[in-house]
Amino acid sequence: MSRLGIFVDRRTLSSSDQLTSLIRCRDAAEEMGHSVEFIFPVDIRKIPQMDALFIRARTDPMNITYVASRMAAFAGIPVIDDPESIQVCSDKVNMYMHLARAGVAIPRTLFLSKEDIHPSRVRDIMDDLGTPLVLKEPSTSFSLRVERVEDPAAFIRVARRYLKMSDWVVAQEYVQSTYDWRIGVLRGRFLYACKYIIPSQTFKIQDSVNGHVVYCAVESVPPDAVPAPIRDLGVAAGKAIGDGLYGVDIKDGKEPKVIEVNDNPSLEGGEDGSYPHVYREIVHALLET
């Protein structure tokens, strides 16, 4: 019997949906003949005793989840997600560079330093990428520090704020859409597909509007209803990052383009509604391959 460690923290258990997702993962592993232990940060020393580790807490190179992933890798046990994937996906400059090198279609994108943030250069950038465009602080997640700007004054104001947190700002072509595709990729293979229906009040899947947080709706899409170009682009983007578990976000305009690759993607929102064996496939990838 193999032992699967599931790394969690108190935030992971703060919602009933996340707790239900964890229970489903545990049940799938036990049905396959494996034992499961939930590992909290205080018990991180137990990781080398596991046969595999599945991280279900927010990943970031600056927090304890990265330490857990690195411990598993150092001990030579399979881990999702691995330290390299966490590093790449937590830095949008790094992530987009990986995608570009692999020939994966992304919106037109520029990486800007503080020397670029002056009126004449900003006007040239907006002429090149179009108006509006999107500015991103590279370490952002959950749509934080992502803003749409309509004019040079707003561009400079937002960019200068982000440059207090990073040496770079990502400027990107704005792609209009009412939903994003999310393609789940595991070990270079298609895992699931869903649509994130963007709230009417914003252009992001999660945003604060008038003091209230609004979230996207999730619509699971059966395999035979996923367009082949979307599916193939998602898989290509996952492979460009590594060999882990990824959620690839795609805008489906005239040409589908990847806007982000997320390590440790959420599953508790119903993303797997049309894919009942998602957790079994994850457990199989960790313990049986």
Contents of the next structure:
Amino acid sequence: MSRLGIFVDRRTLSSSDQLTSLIRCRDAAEEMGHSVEFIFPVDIRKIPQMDALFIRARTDPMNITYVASRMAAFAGIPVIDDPESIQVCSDKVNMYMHLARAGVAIPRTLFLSKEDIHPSRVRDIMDDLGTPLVLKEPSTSFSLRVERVEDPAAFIRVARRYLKMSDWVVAQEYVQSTYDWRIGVLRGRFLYACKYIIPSQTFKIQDSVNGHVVYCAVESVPPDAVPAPIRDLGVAAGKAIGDGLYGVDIKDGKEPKVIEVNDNPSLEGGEDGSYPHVYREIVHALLET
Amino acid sequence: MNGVSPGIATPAEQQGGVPAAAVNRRGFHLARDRVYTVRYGGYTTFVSENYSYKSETYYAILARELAGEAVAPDTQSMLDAFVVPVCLERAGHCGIPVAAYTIMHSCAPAPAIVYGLNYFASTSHFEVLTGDARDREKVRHVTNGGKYPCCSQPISPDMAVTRAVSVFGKVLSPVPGMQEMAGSVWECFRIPLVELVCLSGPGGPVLSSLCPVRYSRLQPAERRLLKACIFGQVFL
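Starting from the form predicted alone shown above, please give the structure in the form predicted in complex with the partner chain.
Okay, now the whole complex, with that chain kicking things off.
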């Protein structure tokens, strides 16, 4: 019997969906004969006593999850998400650099610094990438700090706001779609697939519309209904990042393109509805390989 | 890069490392926000006053790393150095004496030094708890009202907070043990310009955190040492 630590924080436990998902994970591990301990930030020194660590909290290199992941790495125990995956996936510049280096199809993308944000350069960028285009602050998650801009004035306004948080920002070709594929990848292998149906009021999977947060609908897709090019692209994108657990977002079209690769992918929204063994596979990857 | 343009280069890249102003040593000055590169020990070493996450320096180093170039510091070292518990764990693994610490959400027993652990925290900013009525407010400040955890390091009565600027592992501090500490930190993190915050007591200094250093804060002797390092004189 091995000991699995599940690292959580207060925010993780703030929704019933998250709690239910954590309990499913714990049950899966216990059914496989392992013990499970939930580890909170104040218990971080317990990490070296575990045989593996599964992080279920919002990851970022500047927060406590990175501390937990590095502590596991220092102790030589398997961890999802590993520090390198947190570092790459939390920063869209880093993530797109990894994808591009591996030849994974992505929308046309530029990295811009403050010297780029002047009218003539912005017009050139909009001519190059087309309009509208999408601006992203690199450490955005849950579609925060992602905006579609239609003209140079909006471009400059949004870019200047993002440049207060990062010295580089991402400008990207806009790819219209009514849904995103989400391909789950674990250790370089296909794990699950679902569709995020984008709310009609927005172009993002989550947004604030007239003061109300609107969420995408989640539709789990069985393995035999996942087109091979989508599945293969998702796996290739996961491999381009590392050897962990990833949720790869793909825009379907004539040529599918990866929009982003997420570490710590959500599993509480029904993403794994057609894949009842997702948590067993994660526990197996952490403790039995 | 397959549809990706690397965007604008950093100042150091635009000028091929040491900036044009540095070619004439007599006219050389350390310019604000400027990044200097030095070839040292087989690594392209980046001298910067800002090694923070998502800074120009961070992205310049990342681009070189992904191109396969040997760089110092690497981006993981930059992240490790400025997240206090990670810094201490890594330093401890490198054999450096480090402060004891705990992660807390609210109260920390005084006397102690506390650092925020969140996206907005900087190691340059810490609070010293002394056991008086203001401690609660200090902890509220670093934890953003209890929203984020903090890293608390107990201080014994015979300890003092001491600071020293390390330039390529060399310090001008007279504090006993600080030179050895700086040398070890340089070997562990390879950050050429960094401030050591230590808790110093009868047993010598223990590392509390690492902080970035503005060129404008350097003492004249530290400035001369840094310039000498950038010109390669110190390594000869």
